[in-house]
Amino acid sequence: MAPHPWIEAFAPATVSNLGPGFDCLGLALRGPGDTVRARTADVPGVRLLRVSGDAGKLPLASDRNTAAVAVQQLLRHHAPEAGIELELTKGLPLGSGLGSSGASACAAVVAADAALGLNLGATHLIEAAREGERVACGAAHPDNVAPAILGGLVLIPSLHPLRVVALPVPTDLWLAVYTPGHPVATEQARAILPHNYPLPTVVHQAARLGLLVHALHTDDLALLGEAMVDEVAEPARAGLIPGFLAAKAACLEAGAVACTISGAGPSTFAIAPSRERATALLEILEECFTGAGVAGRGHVDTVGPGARVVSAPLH
């Protein structure tokens, strides 16, 4: 019997929270991401055959790997008798705050959906992918997987039922994204958050989130910078990232629209109105984190499309 053809899909890195949008706001980057190949199998269930690009750190077990768990969820609800085999190629660093586990899950469900010919809608794909996030970090939050599936910039106003709203992307929005060489586990970054916040902090955070959405709809980068202040997660997580506070101060002094932590960190991003300014900010981030002893790597990017099939069937 001829082997079933492979379908290959790509899912992008994501930046979540964006200041005041803790667990409910995220965007897809245009550049890096993860790739997954999927093919139908004669035996029901999910098998992850190979992982590359992870330096051997990720498990192959189908109940422990984000990509496989997400596809298991997809099959459970939409094709319970089907079988899928997967191969995962990591293009994103682990523990980076750039939605690495979410990108694996999203690429996997998009590839599996195409291999099975299900043609599921985005909401079904997001629901499956976020189950992969549960095994990766203990919470099935969608702020990475929603933009990774849909692309662009999204708000998640409701989890039960899941509701995702696409927001406008400012015309001249550039990002300098830098990942220090100091991984932060998502579980640790979530565990360090306080359980209670003063009422004024909650009010200020809600007001800034509203202002941020207004800034996006009015294409106002200056207003976006004013809104992109986080009083909930950033103060607690800043101490987990050597050099972050100095890097943020230097970027803001150099004219960044905003600068904050991406997701759980340690990746840090600064927003600029042009590629040239973003490139200058990336040099500042590089200098600050290198000076703090946690040199890593970064790049300049823009908001991009979501997960998609990138190949014809491969034999």
The other form holds:
There are 2 protein chains.
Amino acid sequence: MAPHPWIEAFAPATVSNLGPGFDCLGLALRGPGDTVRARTADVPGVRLLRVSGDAGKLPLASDRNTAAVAVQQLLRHHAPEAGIELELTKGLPLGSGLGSSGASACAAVVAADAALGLNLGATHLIEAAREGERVACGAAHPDNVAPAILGGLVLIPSLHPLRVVALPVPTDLWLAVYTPGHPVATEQARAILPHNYPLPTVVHQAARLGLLVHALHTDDLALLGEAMVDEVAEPARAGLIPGFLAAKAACLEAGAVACTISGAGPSTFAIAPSRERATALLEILEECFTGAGVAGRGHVDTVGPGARVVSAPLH
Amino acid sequence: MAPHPWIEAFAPATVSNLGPGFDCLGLALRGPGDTVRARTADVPGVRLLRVSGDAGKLPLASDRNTAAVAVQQLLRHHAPEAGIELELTKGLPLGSGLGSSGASACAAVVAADAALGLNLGATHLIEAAREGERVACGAAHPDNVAPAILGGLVLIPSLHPLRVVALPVPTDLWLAVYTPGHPVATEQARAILPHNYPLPTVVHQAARLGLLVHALHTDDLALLGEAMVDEVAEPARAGLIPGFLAAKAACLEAGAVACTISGAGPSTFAIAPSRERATALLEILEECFTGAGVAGRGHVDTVGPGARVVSAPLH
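Just the form predicted alone so far, so send over the form predicted together with another copy of the chain.
After this comes the whole thing, all chains and molecules, with the earlier chain placed first.
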């Protein structure tokens, strides 16, 4: 019997937190991402056949790889008898704070959904993908997988039950994204956070997230910059990323709308109202992190669409 | 010499916090409020000549009455040589959680501003009025005076420097507002709050305020209801208001969009999409608080405009 045809899906890198949106806000980048091929198999369950682009660092075991775990979760709820084979091509660096594990999980569930013809809605896909996050980061936080599935800018107001809300994307929002050559483990970045926060911090964080949502609805980048101040995660995590504070100061000095850590870091991004300004900020980030001894790589990007099937066999 | 003419201003009651917007969100009611008459005087400084409608409870001393302190602040910054006489007519009950002291301060600064022909902008008026709040509640929180000046729904994303943002008001937003006969001192309601909050509470509060702002921009009352959950102040303050929890449960059971405490309490409000539904909720509030032995009074209202001059002499 001829093997079943492969279906390939792509899921984008994501920037989460965005200042005051710790654990509840993220956006999908237009540029890089992970790709997963899926095909149905006659043997029930999930088998991850191959991972490339990870320099051999990721596990193939289907209970330890985020892509395989996400698809297992999908099958458990929506196709318990089905079998799926997967091949994962990493386009994103690991431990970068750009939602690398989330992109793998999302590409995998979108490819598997298409291969099985399930046509599940976004919430089901996010629910499955976030279980992949659990093995990758120890918690099923959906602030990367929700924007990776939906695209755009996404608020997650509730985890149980999962609620996701697509927010408006400003007309001219450019990001300079730089990943210093100094990996940060998500678990470490989480463990370093204080357990408790004083009342004024609670008020500031909420008020700024309210302002941020208002800035998005009014397409006001200056207001967005004003809102993108984080008193919760950034102060604790800044010390994990050599050169971050200097890079942030230099970007703001150069007129960046905002500059903060993406997710758990070390990736750092600055926002600008044009490609030219973002390109200038990328040079500043490059210079600062290189000066701090943690040269890495970066690119200029915009907000983009969510995970999608990119090649399917013709019938 | 004929005395200078009186100018009369009105400032509305306000509902602050609105669930997740503790200390940073409030709205102006259309209905009740305080009225202040002001006239210029030849002797510099502020003299409060008369207070009515307060059953003799408010101080006349110009360093202790919120209206007089607010106008003193106004003069200090904008007319240091001027003299102002005031008369305050309370339309709002004291210690109700409906921004009673803030309404006095706002009516006073608007009347004084008009009497002096200063024509100050809203931010200056709010800055002066919040100093009145300091003597009334021990802190210059602007979450009542900002909506009392601006009207509508107001977010206060920053205190230093003061920033206020007018948010969209939903098309059909009706409030059943009930003030149980059981005053709560603002200081007590503040002292009862925990000093520290765990990280998930910080995240929930911010995410819900983000959702609330999104609900306002999309004119979505159901989403507004989903957003109006407060894990910060309401759990601690509920115990200060006999009957609150039962009243809230009964309102939600009857289909209220939301039901929570206004400001420091004890006023409790429920939101509905029509006057009829709000009237039904008001009856429920009346019944529950009467049953709890703290009968008071209430009314149905909508969001209204801010403080304004209501009568000025013809020239």
